[in-house]
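Next up is one chain by itself, shown in structure tokens, the form predicted alone.
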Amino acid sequence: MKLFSSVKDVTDVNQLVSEAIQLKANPFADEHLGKHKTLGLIFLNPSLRTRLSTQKAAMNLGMQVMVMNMDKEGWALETQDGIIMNGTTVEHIREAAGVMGEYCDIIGIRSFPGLKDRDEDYSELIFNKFVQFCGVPVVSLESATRHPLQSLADLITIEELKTTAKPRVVLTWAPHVKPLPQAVANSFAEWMNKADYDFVITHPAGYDLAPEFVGNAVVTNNQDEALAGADFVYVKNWSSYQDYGKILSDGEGWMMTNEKLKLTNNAGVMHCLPVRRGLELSHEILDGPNSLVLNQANNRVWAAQAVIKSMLKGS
């Protein structure tokens, strides 16, 4: 593997799923892989989980790992071509990738939507420009529109805990005090379709996600509709897609609490962090046994170890 953006990245699903799992058994199995090897950890917007999981992963194969954070200790970056540089940017991205190419075997990469250009976000400019630049594999640490480690990890999890061959997952949206991006529901849904469970997404009207992440899911704008016999619930909130960038609604009535919980099949909750208790999801939830989002968290180190490992076997 020499690329890992999203699902269409991953030949085998089911194997890097099993891989994953087996390397929670035996952490330190591959070690000897990693050795020598470096693994640059470029972030242009904040993290904790990524940073974390994906660094104690390296690790566990035996790499070095070298953290920058683009957005505090960087040059601003042009990534526009063919331009005379008289402004405020210092480094272009061409100079900027190849040289973190050069020091680093592995390079993962975070940059987030502005929110305020669907066009130019949804093209995943800065992440494609690193892709093309920097000469060695790449790893999305969440992009404009994706974040596929955090659905690895999620689909690990529904794996592990699931008791029916295909058990119904829903996705809700949440309410929030400002505009999401779309990238972890988007993921989550790409994932969920190619893991060919009974999908179901949920939100109020006008958050519709771009047609090309929603696939082959149910979609219903009645919440306790979608909740019912539910094994899963993954609750999540972004901003429009169609009016993009905005909220639409106050979100009232949407938060999932323990009330709401009783539509469904005893379901695991899930979410990907951090979260606005008591606005997206309830204390008594967060708090309580169908809680799943530490065991969502604990699975981010095995997504991304299955990740790197695979990139260390390949090179």
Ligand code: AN0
Given for the second form:
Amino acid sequence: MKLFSSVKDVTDVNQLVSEAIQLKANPFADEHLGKHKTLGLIFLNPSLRTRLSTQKAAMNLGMQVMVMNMDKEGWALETQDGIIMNGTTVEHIREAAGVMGEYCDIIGIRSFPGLKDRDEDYSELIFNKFVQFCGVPVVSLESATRHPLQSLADLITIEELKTTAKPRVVLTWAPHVKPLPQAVANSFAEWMNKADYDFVITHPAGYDLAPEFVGNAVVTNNQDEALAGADFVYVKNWSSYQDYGKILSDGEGWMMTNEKLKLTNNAGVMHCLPVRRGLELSHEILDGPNSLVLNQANNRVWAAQAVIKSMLKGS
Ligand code: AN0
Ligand code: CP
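Moving from the form predicted alone to the form predicted in complex with the ligand:
The next block holds the full complex; its first chain is the one shown before.
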């Protein structure tokens, strides 16, 4: 694998999931594979899990890891081509990405959307320029429209815990005070559509995801109806795609609670984290037996390790 930015970059998703599960059982089996190889992790936005789990995955494979917090420690990057750089930006992404490619064998990059210009965000301007100019294999650490390492970890979590071949998986919108990207929801939907599950998306009116991500999912604005019989409930806020980047309502009544859990098939409750307690998800769920958030966080390591291993092997 040379690029991991979407489920579309994976030839065999089942094989990648089983590779990750094997690595979880035997984390150091390939500790010589990454010897004298360097992974560069470039963050244009904050991170806890992605930074640490990807670093740990690379260390398990024997790699050296360098982390760069571009937003705080790097030069202000220019992304537009052909302009005179007489403003605030100091370095062009062409040089910056090229230089990092000189130092690294594999690069991971996180670049959130601006949530102002939908066409620009959905064209993945920054991520794609980085891929174009760094010249080495690239792993997305969450781009403007997708978070594939998270989605792979989520799929691993469901595969490990499901008790039926075709579980009912519900992605439910949750309230938030800040406009958040659609990336986690888009990506989860993309990977769930690839898995042969009974997949449902529920959100208030005005929060429809882009059709290319909704795929074959059943979509309803009635959360109770969606939750009925659910085996897994994935909770996530996202800002509007239609009224781009906007918060349309306070989302009262949409927070997942134990009361709503009663509608489900004793569902496992998932969230990528970071989560706002008492706003997106109730304390009782997060502290209760149905929460799978730490299982997901744990699986981030094996998801990253399976992807990096495949890149190191050039397969
Ligand atoms: C980010 C998002 O919703 O995309 C990162 C999630 C992994 N979340 C926040 O900014 C709170
Ligand atoms: N879930 C996730 O990607 O978390 P971070 O933003 O902390 O990396």
